[in-house]
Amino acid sequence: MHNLLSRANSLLAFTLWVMAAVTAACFLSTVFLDYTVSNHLEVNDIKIRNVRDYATDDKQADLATLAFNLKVDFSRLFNWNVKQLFVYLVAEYKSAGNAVNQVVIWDRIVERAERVVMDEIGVKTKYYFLDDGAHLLKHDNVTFVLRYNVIPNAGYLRLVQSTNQLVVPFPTTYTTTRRS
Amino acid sequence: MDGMIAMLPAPLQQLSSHIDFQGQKVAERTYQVILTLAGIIGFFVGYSTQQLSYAMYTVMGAAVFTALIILPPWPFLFRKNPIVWQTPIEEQEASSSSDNEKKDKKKETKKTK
């Protein structure tokens, strides 16, 4: 502390320690919050086709085409811990093959915002819908679940699922346009 | 230090920004109150705007203030108990031979330093 230099390493130290411990405060001042939402999700149009799965092994698996309608409002998890949510749709199911299938269908970023309601209409999948097999023909109840990091400022990656499911019956004869 | 020192300007070389060892125990204690106070502001501000970019910048703000208290030395914050040398040994009058050999003696040890 005898010369500048000394006094202003030994500030800028202590200083960075100081923002260090703000920026724990701040995280535990958000760790124990609810984050759960509910959402309103429609699916419709679903489509089946038998088709060669050419990237595995070359064998007829079910593609499904579908659309869906999501209205979500997220306003009341964003707080000055989280940067933004990563929100992706699933499509769960059991078939003879597998006891779990879960299939990505859709995902999204939401930044934070004064209020951030997501109302989307008739939106198409993001990522192919594609069996492990040929299951999903009449299939009886595949589950649409809405899952979300929470991605904060500072802390852990939190994954949430989203209050309610919907449970979908699938169709029963394939489609053999190419129209989706 | 000394190479900044070094690549001043001229005038500038001369100027030093030592300080007592009374200056620094204040400048420590000056900044570790300052900036522990900002945090716990800064906590406040960021909770209740729920923006953690103003907790920091109440950190960064306390900081720069720190700055401009305690790096320069100031001579009335921090020079005010200056420390007391002992007088240099060639000053003293040389009196005896034997007094003389004694003085080259303790020249040659505290050149050893």
Contents of the next structure:
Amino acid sequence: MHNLLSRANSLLAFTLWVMAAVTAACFLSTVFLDYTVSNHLEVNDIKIRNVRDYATDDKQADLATLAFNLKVDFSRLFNWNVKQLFVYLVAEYKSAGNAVNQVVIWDRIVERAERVVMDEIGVKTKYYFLDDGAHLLKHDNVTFVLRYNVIPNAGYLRLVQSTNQLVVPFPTTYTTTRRS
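The form predicted on its own is what I want next, because the block you gave corresponds to the form predicted together with the partner chain; please supply it.
Chain only, nothing else included.
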């Protein structure tokens, strides 16, 4: 009655339907979970230099260097639908030219098999903390926020912000030494 290709097509269609249903069940089983964690963040050794900025029309820009200590436990986030986390530290501040400035200064990919409890001490910034002008000097409200993307096996990519934030005032004078 049915030839071999018709039976193979029916079997493949049924298998794909079952796989789609299992994937949807995987997504629905973890969609309403809370993925926020708290962290302990300390920022120290903040130095600001006034450097020449060749990328913009402004002749000078503020370059900040700093070190930070980070302690956070991501172990409760890893359920059977989480493949990895993309963790990054953001510095946020306001300036006269921009209402919102957000600079990513450090990131790391945390996979399931790796250590999921971070206890980092004296970490330097991975990326330049460069302002497009001279707005970092004497700034009294630079907020450091730990954010992370939860990368699932099935479902949507979550952008989560840690519950703790750190507000740090920046120095009032420029650093003139060459060492950081």
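Here, rigid core means the biggest group of C-alpha atoms that superpose within 1.5 Å across both forms. Numbering follows the first chain given and starts at 1. Here the structure is a predicted model, which is why all the values come from computation and not from measurement.
- Core-superposed comparison between these two forms: the CA of residue 126 stays below a 2 Å shift.
- Positional change of residue 113 between these two forms reaches 2 Å or more at the C-alpha, relative to the superposed core.
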